[in-house]
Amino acid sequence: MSKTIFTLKERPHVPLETEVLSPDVIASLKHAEVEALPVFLGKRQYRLADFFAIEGDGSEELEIHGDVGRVKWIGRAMTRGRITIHGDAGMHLGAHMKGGTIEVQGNASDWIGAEMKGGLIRVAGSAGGQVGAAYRGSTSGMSGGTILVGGSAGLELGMRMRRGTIVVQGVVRDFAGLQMKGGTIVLLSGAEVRTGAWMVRGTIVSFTPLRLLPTFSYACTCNPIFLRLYARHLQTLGVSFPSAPEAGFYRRYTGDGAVPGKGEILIWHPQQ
C-alpha cells in the first residue's frame, strides 16, 4: 500500500492546528492538493506545505516524522486508515475518532482520544491528562474504541467515558475514571488518589494496590470470566496481565457511594 509521508520542517512556536491530517481528508487527493490543505497557526491560515515536507499523493496511510508535540488535532474524527507518528504528538490526537489506527512512537499530550467512538490509539511513551475524556461541558467521554499507553498518564483519565477500553502500563495520576459511566480502565501500575470519584458505572482494574475513597465498599473476592476474555484480546495487541485463576484473585469494591454509583474497582492479589 502506498503511503503519504510528512516531515515537520520546524517545530512551531505556538500550537499548529491540523485537523486535515486525517486519512479521511487526504486519501483521495493529489500531491499538490495535499500541500494546499489549510492549517492554522494562531489566527492565521497557512498551507500544510508551509510546515511539512510532503512525499507522495494522498493515501489512507499517513506517516509523520519529527517532533509534532505542538501540532494539534491529528486524526480528528478519522474513520479509517492508519497514522504513524515517529516522535511526540500534540493535544487532541484522535479526538472524536470513529475508526482506523493511530500509533505514536513517542509521548502524547492532553486529550488524546477525547470523546472517541471507535478505532485504536497506541502511545509507546507517556500521555498527558484527560485521555479518552469528555470535553468541558460535555456529558460523555469516549464511547468506543481502545487506547493503549505504554508509559504513565495524567489527570482525569477516562473522565465520563461510557464504553471502550483504556490500558495504561505506568502510573496514572489523580481522578482516574472520574464520573465514569461505563467501559473498562486497566491500570497495570496503579494510580494516585481519588480513583473512580463519582463513578456511576463501569469497571476499573488495578494490578497494584490502590488508596480507595471511603465511599467505595468491599463486596467480595472473585475472578471474573470477562477479564480472562479481555486478557486474551489485549494479548493480541501486545498487552499482557495475569488472568488465570491459579495466579491470583481480585478484591471487588463497589461505588462511588457518594453518587450513589454502581461501578466496580477490581484490585488484583497474586497467590502467595
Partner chain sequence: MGGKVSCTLGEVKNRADLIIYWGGNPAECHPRHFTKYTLTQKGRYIPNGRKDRTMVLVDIRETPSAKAADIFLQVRPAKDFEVITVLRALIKGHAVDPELAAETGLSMEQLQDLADRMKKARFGVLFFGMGLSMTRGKHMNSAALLTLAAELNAYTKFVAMPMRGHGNVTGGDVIMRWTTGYPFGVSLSRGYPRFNPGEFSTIDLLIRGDCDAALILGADPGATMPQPAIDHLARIPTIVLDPKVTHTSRLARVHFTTAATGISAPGTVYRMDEIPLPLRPALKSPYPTDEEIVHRIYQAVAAKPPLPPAVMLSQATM
Second form
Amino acid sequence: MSKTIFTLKERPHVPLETEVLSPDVIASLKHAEVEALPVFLGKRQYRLADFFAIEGDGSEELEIHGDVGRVKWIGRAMTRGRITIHGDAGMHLGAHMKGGTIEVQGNASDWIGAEMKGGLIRVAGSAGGQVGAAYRGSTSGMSGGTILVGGSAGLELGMRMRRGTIVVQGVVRDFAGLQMKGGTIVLLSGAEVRTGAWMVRGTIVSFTPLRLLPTFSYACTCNPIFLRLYARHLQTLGVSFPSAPEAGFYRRYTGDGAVPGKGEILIWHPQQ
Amino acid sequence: MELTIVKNATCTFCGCVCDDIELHADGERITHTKAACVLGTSWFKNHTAERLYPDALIDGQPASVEDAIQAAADHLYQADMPLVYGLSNVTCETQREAVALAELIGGVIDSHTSL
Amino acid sequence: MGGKVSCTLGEVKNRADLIIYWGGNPAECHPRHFTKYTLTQKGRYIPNGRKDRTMVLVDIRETPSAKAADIFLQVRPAKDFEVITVLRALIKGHAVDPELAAETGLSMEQLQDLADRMKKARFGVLFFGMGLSMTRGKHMNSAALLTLAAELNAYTKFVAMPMRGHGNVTGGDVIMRWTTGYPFGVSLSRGYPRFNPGEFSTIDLLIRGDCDAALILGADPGATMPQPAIDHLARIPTIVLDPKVTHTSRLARVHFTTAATGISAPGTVYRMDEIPLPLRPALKSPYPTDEEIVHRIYQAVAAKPPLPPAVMLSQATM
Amino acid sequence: MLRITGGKVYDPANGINGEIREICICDGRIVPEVEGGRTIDATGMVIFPGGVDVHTHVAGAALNFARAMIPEDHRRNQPFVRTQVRRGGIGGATPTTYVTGYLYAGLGYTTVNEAAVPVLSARHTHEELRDTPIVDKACCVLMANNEILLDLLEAGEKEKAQHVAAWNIWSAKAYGVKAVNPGGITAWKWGKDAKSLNDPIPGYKTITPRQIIKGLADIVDSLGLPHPLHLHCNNLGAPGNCTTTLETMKLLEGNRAHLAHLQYHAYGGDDWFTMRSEAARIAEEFNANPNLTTDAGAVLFGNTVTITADGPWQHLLYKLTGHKWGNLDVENETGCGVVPYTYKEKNLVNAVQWAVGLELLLLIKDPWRIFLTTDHPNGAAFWRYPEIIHLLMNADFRREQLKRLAPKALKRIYLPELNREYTLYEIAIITSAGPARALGLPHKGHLGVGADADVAIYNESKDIPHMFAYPRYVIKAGEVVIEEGEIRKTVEGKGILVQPSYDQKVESYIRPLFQQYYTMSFDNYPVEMERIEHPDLRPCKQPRA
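Condition change, the form predicted alone to the form predicted in complex with the partner chain:
The next block holds the full complex; its first chain is the one shown before.
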C-alpha cells in the first residue's frame, strides 16, 4: 500500500496550522498538488512543501516525521485512512474526526480528539488537556471513537463526552469526565481530584483509588459483565486490565448528586 | 495655575468605577479629591500633567512618536503571530482601536480576563 | 447547563437581603463596594439598610472584610469547587457524604445553614473574587458559582457577579464581544475570530513561546506575570503604551508615553456590572492618548502592502 | 449621481406595481432626473425600496451578553473573513456588529429598529450601533417596568409621567418607546411574573399591567412620537395567551400601538400538551382594529438564541430546555434573559409556533399593518428572511413543508387551509413600505422624489429564496454598497432619534429619586448627543395638550 511521507524541515517559530494533513484531503492528490496545499504560519499562508519534505503522491496513509508539537489540526475531521506521527503532535490532533486511525509515537498536546465522532487515536506518550472534550460552549464532547493514551493526561479529560471510550495508562489531572453525558473513561492509574464532577451519565472506571467528590454516593460492590466484555474488546487494542471475577470487584458510586446525575464511578478492589 | 473643579468624575482604579468623584486640579496635578476611597485618591494623585518621561523610547533610547509608530508598525507587520494584550486601564475607544489593529495585523487579542 | 445570572449593582442596593462575598476582599480591594453599592446602603426595598441584610464572607483566610460580615466561613485552600458542588446538592435535598464534605473545612451544619439561608433569601447575590477564580479549578470555580446562582432561582431570586478589578477590564470584554463575538482570548490570524482559552490566552501563549511580537496596553505584565512569560516578552519585539515607563517598558523595544485614562484622557469605561460611564479628565496631558497611538499604528500598518486575503478551507477550523 | 434604468419598480407607497421606471439619485436622495454619472442597467431586475426592519435586536447589553454565551453557535456558522473593504467577524444567531451591517445590507435592508434599550445602558447600545455599518438605526427605549415611571402612573400623575418619559427618551437618545411585559419584569425582580392585565403587580399596591399599557400608550400619543407605543404584550409564549392579547387589543382602542412579534402571543390551549394556534381569532380582532400595526415574529426551524427583556419567560424556557441560561436585571428599569434554543419540526410546540407566524402573515388582510420579522434572533436570525418570503409567496412549497411537521401538529394549526400567496408588491410592503410608515419615517420605504436613496435591486427569478438572499445591487444613501453579492463599500449609517418636548423642571423631580434608587451619578446618566454619529433628528407632532 502506498504511503505519503512528510518530514518537517524545521520546528516553526510559532504554531503552524495544517488541517490539510488529513487522508481525506490528500488521498487523491498528485505529489505536486500535495506540496501546494495551503498551511498557515500565524497570519501568513504558505505551501505545505515550505515546511515539509514530501515523498510520494497523496494516499490514505500519512507518515509524519519530525517534531510536529507546534503543528495544529493534523487529521482534523478525517473519516478514513491512517496518520502515523513519529514524534510529538500539536494541538487539536484528530479534532472532529469521524473515522480512520491516528498514531502518535511521542506526546500529544491539548484538545486531541475534541468533539470526535469516530475512529481511533493512540498516543504512546502523554496527552495534554481536554482529551476528547467539548470546545468551549458546546453541549457535547466526543460522541464516538476511541482514544488511548499511554502516558498521563491533562485537565478536563472527556469533558461533556457523550459516547466513545478513553483509556489512560498514567495519572490523569483534575476534572476527568467533567459534565460527562455518556461513554466510558478507563483510568489505569487513577486521577487527581474532581473526577466525574457534575457528570450526568456515563461510566468512569479506575484501577487506582480515587478521592471522590462528597456528592457521589456509594451504591454497591459488583463486577459487571459488560466490563469483562469491554476488557476483552480493549485487549484487541493492546490495553489490558484485571477483570476476572476472582481477581477482584468494583465499588460502585453514583453521582454527581449536585446535578443531580446518574453517572457511575467504578473503583477496582483487587481480591487479597 | 488656575484651579479647575470636575464633578462626577469617574475613577478607573478598580472595577467599582465610582463616578461620583470630585476632582480639584491646578493644571499640573490633582490636588484634592472628594468621595474617592484611599485607592482612588492615590490613583488620582499619582498622575500629573508634567512631562516626566520621554514621548517614546526605541530600544531604550528616547525617540519621536512618529519614529516609534513606524518601529511598532514594522514589528507588528513583520510578525507572524503578534499578540495584543492588556486592555484594562484604557478607554473603550482605545479597545475598539486595538481590536481593529489586532485584526489588521492578524494577531491574538486578549485581556486580563484570561488570567 | 447552568448559565450566568446577574444584574446591575443597583438591584443589589435596592433588593438584596443576602449578600455573599466569595474569595474576595472588598474592604481592601474594592473599598466602596460595601458603602456605595451593597451592604450599608438603604435601598428601595431595603428601608433599614445594613440591618435588613445578612452578609456572608467565604474565604480561605480571615481578611479585613470579615469584620463587615455576619457570618464568616473559612474554606480550606483549593476546596471552593467542592463546597459549591455540595451546596448545589444540598439546595436540591440530595445526599452528601459528610466525611468528604468535612474535608472542605466547613461542617455539615455550616453548609446546610448556608444552603437554607440562600433558599430563604428574598433576593440573594454571590460576588466572587480572584480568590475563587485564580485558585485550583480556575474557570470551573467561577462556573460552579454561576451555576449555583442560576439553580437557586428555582426557589428564590438569586444572582452572581464577578468582582472585576483593574479599571476597564470589563470594557475589554464588552467590546471584544461586539467586535469579535468572544470576550477574550481571540485569534484573528485567519482573518476571522477564533476563541479558545488555554490556546489563545496570553500566559499560555507566552509560556509556550507561541507569539513573535507583542503590543501591551493598559497592563504591566512585566511586573505581574510568571517569569517564563516575562522572559518571552523580553525575547520578542514588545511594544508598550503606558502613562509611565513600566517594568514592561524596560524590556520592550518600543515604549509610548500616553495620557492617563480618566485623568487626562477622555472616553468611556465599563463598571463591573457592564454599565458604561463617561470619563471626565481633570488634566491636559502633554502626551497623546492610547487611542491616538493605536490608531496611528493602525494607519502605519495599513499603509504597508496588504497580506493576501486569508483562504477559507472549510468552515471555521474550530 | 446614479441612474437605474430598465428595472421593474415595486414602490407601494407611491402605488407603483412592477412598472418599468427610471430611478435617479443625487446626493443620497431620489431626484426627478440626473445628468451624467453612473447608469445601472436593471433590465430583468426587480427594484424595491431598501428594506426596513421594524423590530430586531442587533445591539446593546442583552444581545452582547448573548454573544458571549454561545461560542458554539459562532463556530457552527460561516464566519466573515476580513478583506480590504470589510472587517472580519462572526455570523450566526448573534452576528458581530460589523457583520450585522453587512448581512442586513446583503439582504437589501437599509434601516433597522433596535427594539429594546434600557436608558441605563443606552450609551452601550449607541456604541454598538456606531460600529454597525451601512444601515440607518433607530432604537426604542424600555419603559414599562421603569419604577420611577410606574410610581407616577400608580399615583395617577399622568402629566408628570409624560415629562419623565420624554426626558428618558431624550436621555437614551431613542426614537420610540418600548413596553415589554408591562409590570412583569418588575415582578421578576422578586422571581414572579405579571400574568393578568388586571392584577396589581408584585411590589406595588394598585398598579396593574392594564394601567401601565394604557398610560404609556397615552403618553406616546400625547408626545406625538412618530412611532406608536411598541408593545411586547404580557404572557409571551404561554399556551392560552391569546386571551391576554385580545384583551390588550381592546384596551388599546383609541390609541395607536405596534404589537411586537404577534406570533408569540397567539396561542390557545391550556398547557404545552394542548397548545394550539389561535391565529384566526387574533387576526380577526386585529383586522378590526385599524389603530394597530404588528410584526410577525415568525419562527424558522433550526438553532438560534432567544433574547428578551421578558425575564420570567426566559427562566421558564431554561427550566423547560435545561439549556444554558443568562439573566441580567437592570436596576429600576428592566431585565433581560438569554436562552439558546433549537426549533424542531417534530416538536409539537415548535411546529405550532412556525405555523402561527405564517398564519398571521396570511390571515391579516392589510399588508400595511403586518411586517416581516423574526424578532431576530428569537424566532430565527434575520438573514433567514428570504426563507419566509418563499413560504409566503408559494402555497405549494408551504404544503410541502407541512409534511415535515409532527403529524399531530396539523390538527392544531390553520396553515393547511390557507391558499393566499403574497405578490412581489405585497412583499415590498411588508419588508419596506409598511414598516417605514409604521415607524413614521416619511423618507424611508419608498422611491418617490425626496426619499432617501436606499434601493435594493434583485435579479427577477423563480428561485425566490436565492433572489432575495443575493440582491444584484444594494444602494444606501446613493452609494452602491453591494454588487453581485459582494460588499463594495461600507458607508456609515445614521442614528435616527427624536427630542420630545418636556418641562425642564422635571429633572429636579427625577434627580433625588435617581440618587436614591440608582448607583451612578445622575449627570452621567443621559447619553451625550456627540455619541450619535450622523444623527437624524426626526420631528414629533405637536403634543396634544
